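Listed next as structure tokens is one chain, alone, in the form predicted on its own.
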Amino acid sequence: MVQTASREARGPLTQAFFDRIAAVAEGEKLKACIQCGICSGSCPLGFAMQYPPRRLIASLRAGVMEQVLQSNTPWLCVACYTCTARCPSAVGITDMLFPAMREALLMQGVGVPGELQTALENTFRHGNPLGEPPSKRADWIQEVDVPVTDLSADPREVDILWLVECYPAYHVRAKETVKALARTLHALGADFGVLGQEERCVGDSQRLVGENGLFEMLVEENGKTLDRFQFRQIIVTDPHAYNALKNEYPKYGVNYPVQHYTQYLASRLEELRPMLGELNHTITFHDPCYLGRRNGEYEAPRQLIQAIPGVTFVEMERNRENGLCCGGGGGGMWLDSFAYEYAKERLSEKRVREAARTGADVMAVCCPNDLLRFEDAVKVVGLEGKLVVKDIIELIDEARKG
């Protein structure tokens, strides 16, 4: 591990940070930083950070972490993974460095933005960051016109366990994507069920904001819940849940086959294709950080969009591994006011302007964070009536019904 000032010379925040780094095997990789600056140049919010990643690591080596930890830097990372993906030394900036700083601040109760604290408390108490009761998690089932098995009430064996996740289950706009996916799965004859009130947040964003204890609690609770049901595979609505179940849960012994819904539908595209009618749209697509850059899945969403007859597909200037983050990852959904104070413009606003420049009339997404943030951004930047944000599954559902 990088050594700086002696233990006695470190302040309490710095010591808490070093204790966390020492507990992570990847902490040793901090020594490999060559100070090339790719991380700072790649960070979409580096310009607003008092200590962008390269300077952050240099400060760590110089033994001045206390002032870094009390700066705006720890809370401006949106965990887009660009710095880590491009780092020539494979330093774990996203998964190790920023969560360690945040955990130190959370442990000491120093400088934690209020909206983040509320989301974490809601997750602990209610199993979701919105603070909604578990009893209402499956209320959307009553609004859809196809049968959906709620396994909390009917614990039968199913082929597919669908983890809906929090915003899609509760948020009035995101629920439309859930109903569209339920109709599509039903049309394909899929044998699927949801956990209903038994479901809890998967917790990937809570992990990345430094609440490792909360994340481990969610892993334990969710692991026990999953073990009680019989299914062949999991599909998820949210790329962040996909990342956690694929890459993080197995570290704790919770290991199940998992696909993002676009991957599952792409695997059944030959069955789905004959169901699709024509849509007269020019569509551009935003790659979710946690499906694309994080997990290398770029083709499945594009295959689904391009399978719809009548669609013209256009790429944004920044696409695939170079795509711009929506700003909602790594707790960004709960740090919006904090980030705006320093950046003065949301990443989502930059991204919808980029989408509009393609000439598209539809901006397609496949992450609930993207859907909610881009819809708000369209209104803020004056693109209403010119650009519509839709989840891919809504386009599939629209084409299928048409």
Contents of the next structure:
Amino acid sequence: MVQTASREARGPLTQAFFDRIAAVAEGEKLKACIQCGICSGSCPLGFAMQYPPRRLIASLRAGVMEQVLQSNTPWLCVACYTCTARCPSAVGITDMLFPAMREALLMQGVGVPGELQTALENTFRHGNPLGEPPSKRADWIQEVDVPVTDLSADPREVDILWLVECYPAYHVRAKETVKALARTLHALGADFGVLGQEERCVGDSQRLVGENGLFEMLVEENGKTLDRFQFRQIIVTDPHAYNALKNEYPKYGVNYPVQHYTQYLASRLEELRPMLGELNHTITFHDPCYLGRRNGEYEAPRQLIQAIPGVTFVEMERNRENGLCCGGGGGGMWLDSFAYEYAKERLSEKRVREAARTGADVMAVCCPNDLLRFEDAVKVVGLEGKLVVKDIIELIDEARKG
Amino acid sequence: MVGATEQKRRIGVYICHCPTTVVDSADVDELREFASRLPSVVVARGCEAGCSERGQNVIKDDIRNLRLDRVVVAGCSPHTHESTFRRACRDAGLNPYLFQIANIGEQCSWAQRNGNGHKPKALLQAAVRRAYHLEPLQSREVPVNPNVLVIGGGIAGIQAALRLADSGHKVYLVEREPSIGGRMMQLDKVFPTLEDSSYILSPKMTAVACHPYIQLMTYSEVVDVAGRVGNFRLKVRRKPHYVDESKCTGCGVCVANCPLKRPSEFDLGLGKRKIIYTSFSQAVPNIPVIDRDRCLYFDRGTCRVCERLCEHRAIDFDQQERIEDIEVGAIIVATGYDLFDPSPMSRYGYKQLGNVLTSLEFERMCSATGPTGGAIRLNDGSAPESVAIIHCVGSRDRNYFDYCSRVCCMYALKYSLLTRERTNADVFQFYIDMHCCGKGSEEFYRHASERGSKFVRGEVAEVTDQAITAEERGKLTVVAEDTLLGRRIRIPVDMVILCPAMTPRRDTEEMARLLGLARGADGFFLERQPKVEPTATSSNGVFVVGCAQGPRDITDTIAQASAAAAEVLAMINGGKVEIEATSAAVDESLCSGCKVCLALCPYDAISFIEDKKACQISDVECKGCGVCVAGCPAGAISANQFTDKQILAEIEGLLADAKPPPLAV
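Moving on from the form predicted on its own, please list the structure of the form predicted together with the partner chain.
Let us now look at the entire complex, which starts with that chain.
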């Protein structure tokens, strides 16, 4: 239990926050901060925060949180994990501190940006933040030229259960990656199926944005759904889903072997390699925060890119554990205009400039957030025609045809 | 339970208490009352500070007056207090092995302030029952071999060796590198006096070289250790120099004419050395070695320039590695530290960006005998106009090393002064907290501040060469939060010096196994007791000094090395050491000769006697660890002081008043 030394009267907001911190197993550890400031120095949006993480923790320790909670700080974190990964005192800034602040604000209904509110309501009502009907989740199967088993219609035992996740299932651009992955899995002879309209959002961003109740509801629903199907392992299209299934779901007893699709394909690289024709591109790669920094997988995506004949691979200056976030994580996808108001530039715009500086003509990604945000950013900063954003699976699919 | 047929015992029980440790005085009476009712107990007393002279006298008087034949003290840890009480028993005419501690200090009152409830009684009852079965043992005294081995020829090892040798004892000083000198030799100046490191070290090295009582074994490693305190037997691997030490005069002609160069280990790759080389110019001994892996002769049989030019015919390509046996009574471990390689902390750009150095590399650059002759230079040869020094690189960091490396703040201030003096560059100190606690350190901090160092309180987030302003172009930009201003800053500099953590040597684990040493959570060798036995270790007769035990500065290292020398001298001058009576023995009638114990014994104390078809334990080698006792499938081995009878009685005592758990239905 974090205690306060201050005489400041605790408003309901501050009280809600401290109650939440007290309820979290690791809450005590927040006090171990040595105020070194590496979090604030490392935070990609710290410059725009009224209370960057170090100052936020100093306020927490002093027990004066009211102003902090009402500042822009709680909604600017994009959960990129840089501060937490670098923190010498292992303070859970991303996983604990920010969600606790946001939860207090959500509970008290104070200052919650409208765009976020909508995404959360959509998730609650429709099982996806886009507000699309669940019945349309598997519509993409009609658009792809290989057979895909929809287990909700045809329940049978499969080797691989593929959780497609929301943006890839519904978003017109992200859907292309899903089709490409379906084709590649088919070409590899993988025995796979999807949950179709039974699938719900995995909910990692809802967790990080402070809607713990919604997250727990999704864990329960998804846990029950997964229980009903027979499969050996899960693969996911979205690194955030990978993170939740790997690190969060097991805390609730939902425990299945899970791989990001790049990890699965890398494990079958020797079968995949002979299928790949030449692609003449100079490619750079953006590490998704929740595949790389949070979960330490840096190699699988690089192995796939480098397996394509004809490709020149170049690294951005900030790569791997130092990679810059696209700005879409931790609810950032639903807080875009809020963040823009204070930062005056999107992280995705910064990042595509960094990618262009490498001389690459393709910026490879493997997270649906990255794909959508970087494509927009390329247009905003005027790099159209110079830099193309592609998911790794699209490159693999192209190379396979070519 | 003590049966009616068993022998009568006369056990005295003392419930120790003092103001801050062990039981509250209110509990003393209850415990005393409890003890007095236990079988065979003839006296039970509360005893304030039993380890004091007064307390000891109470026990001694009781032994004499009440004819006690067993003594139990409920109090502090046997680790710290057993020897004191054993001595009291012996003084009063009781065999010291008839004494037993109930450790209610550590196991009850230290662990929990309230609610000990039944536990002290259980422990006390266990101790009394065990005491009943204790048997008198004779500790043995063995003569001490007065020779001493010092492992590691840095400042710690040099100091310890000189102190011991000066007192007239033979010292073997074993050093892995071709020269002694260690890390201190790599340093330029030392804080806070700013004396030349080699200037104060060289005389000591020379003293070692010509000391009649020091046998210097450089380019050598200890590979095997047998025996025990007072009489260790060791094997030392002597690596071939390919130069005959008895003929070489150290004239240097071979080195000067060797045609090939490679990066110098001593200069951390900043400078070059020849293939036949001495580590540095003041090397002790001044005998070169040939780097066999890169020598043209060993590679393809050609060259031989050194052999041709050596007037003394000292080059000997046929020299072989040899193992030398030595015997000593005590060992001082002074193996030093490794510097953390900061490349995994990729955000600092080490080995990726130019002009990012570690502290030790900067020391070599500052040294007059270093690759730049002491000039502080960038890769392009120019002098820096601004330098950033980053503290706590890997130290105080739970992702790397939890502890503070203790010397970095001070040497970082030294770098400020040296850089200001030699280049006029702006110096930025990026620190978390300034830890300047030694004598003269605060004054040094003030001095460096007055000389214009710029202090930024904030751990650096990143070092980058990606400029975002004109001012940053062509520079290294240091990004951090200035935590005192609460502002994120970007400072362009020419050079970045990292202060990496001091870490245990890479082979610490191997060395620990060889010498039977324990390691702390930080990975360094563990001292026996941090306050009162700071150089002794869990292995009797083996002492650890300097950075092998944890980060410390030269001042502390020298003090500690001298302290260990004094410990060793006290032992040697006594002429004899007492060896614990605890040992194991084989009942030959039960031994099946399976030899399982032979492989288990860590001290090679067990041998198989062919004609008896049974194993035998040498009680000189046996340290009573009990591994064989537990491992013997026939139950043929027992350890005195830990007999089955004693242990079972102890368990019975522990459980005597325990309620049985509810039966499972």
